Amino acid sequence: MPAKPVAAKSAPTAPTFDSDTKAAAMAELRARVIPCIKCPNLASSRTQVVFGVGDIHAQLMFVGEAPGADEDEQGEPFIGKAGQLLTKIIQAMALSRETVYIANILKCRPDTPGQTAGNRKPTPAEMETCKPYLLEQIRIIQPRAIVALGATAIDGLLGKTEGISKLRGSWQEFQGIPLMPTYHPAYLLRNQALSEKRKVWEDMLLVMEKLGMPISEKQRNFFLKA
């Protein structure tokens, strides 16, 4: 007898939160994250926890790796030079920081003992310790798409280390949510080539298309050579 076809398994459906429930859940999570001391070295060296910022009802979520010095001082993700560039990218999409949600794999700045400046990459242990907080943020927000900024964010979310240049521009999936890997804004600050800016912008155009956002001819032509 021919084998019976096996029904495809559907992804588990995330619980749906109404507005008040979302706000309460995020406030409760924030109250747990702010005093966190699970990584004693990070807790002792940080100025403050960088929880996340934006609209908890956002369709689009950006995830980076970890706070830097500016973020640690002000308690908000992506506000240094790389963050200012991310803000410009978001605005070019006809969105704003207030209409998306921005967070990091790590909520604390990685400590840099003996250094007066600079940042370091989070360790795998630090990312695994802090990752549940980000997962809970994603579960509460339920974005329709996630943008992973840079190799560390992709590694932290997907466990993929093939290299950002190979993964960017190709849709991945994170717990049933479409995820677009792209370069970190800091990379664009180091590499000012128009071709690299265009690559990131093409990734954002794919995100806009995925979300059903209108795209003008002007937007489609950003960073193309005249």
Ligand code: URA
Given for the second form:
Amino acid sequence: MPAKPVAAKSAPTAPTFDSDTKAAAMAELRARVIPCIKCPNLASSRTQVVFGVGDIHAQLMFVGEAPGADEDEQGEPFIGKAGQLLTKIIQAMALSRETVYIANILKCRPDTPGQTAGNRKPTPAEMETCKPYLLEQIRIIQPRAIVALGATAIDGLLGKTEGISKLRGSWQEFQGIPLMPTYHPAYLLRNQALSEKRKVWEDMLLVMEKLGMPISEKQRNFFLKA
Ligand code: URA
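Which structure goes with the form predicted in complex with this ligand, now that we have seen the form predicted alone?
Shown next: the complete complex, the earlier chain at its head.
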């Protein structure tokens, strides 16, 4: 008797969504996140929830820490000074805010009671509470690569705390998706050295290579000494 054919074991894959299903899933998620009151302190201090912005079919996703004052006011991630720098980085990659997806670990601005200015880092409890929303965004978008901006994003996504300067520039993996840690643009605003800009740019070149994007000679040489 011929041996029974053995069914090939396929590796578990993330569910794939068609365009309409993706849009419906993201709309349903947004409708759940916008009225979220899981962190009562943040729900009462925020102007609004900052859900995320960009193309739900994007190949590339950027993940930051949490909204600041500008983002809280306007309801969009990364539109303050650090956000404007991130937009420039995205444009230098020959992409746009509309063709990537941008989100944060925390969807609400961390409250700063008694302070009139400044931000604070999300607490571990806030991150754990909010993280499922980001995970759902990633599950729906299924990007081909993620850029984690700064230590909080890396801690939130990978649980790694060994320091951004050690991790940046080396591929990590988040649920099977290649993840590139790099400095937060706010760091580049504080440290204007060309060498630091170049480090972030080298990380972005690795991302472009991973995505099979064309890279011009001019792009390769950005932020190198003349
Ligand atoms: N910093 C972040 O990490 N996220 C924003 O949306 C804005 C500033």
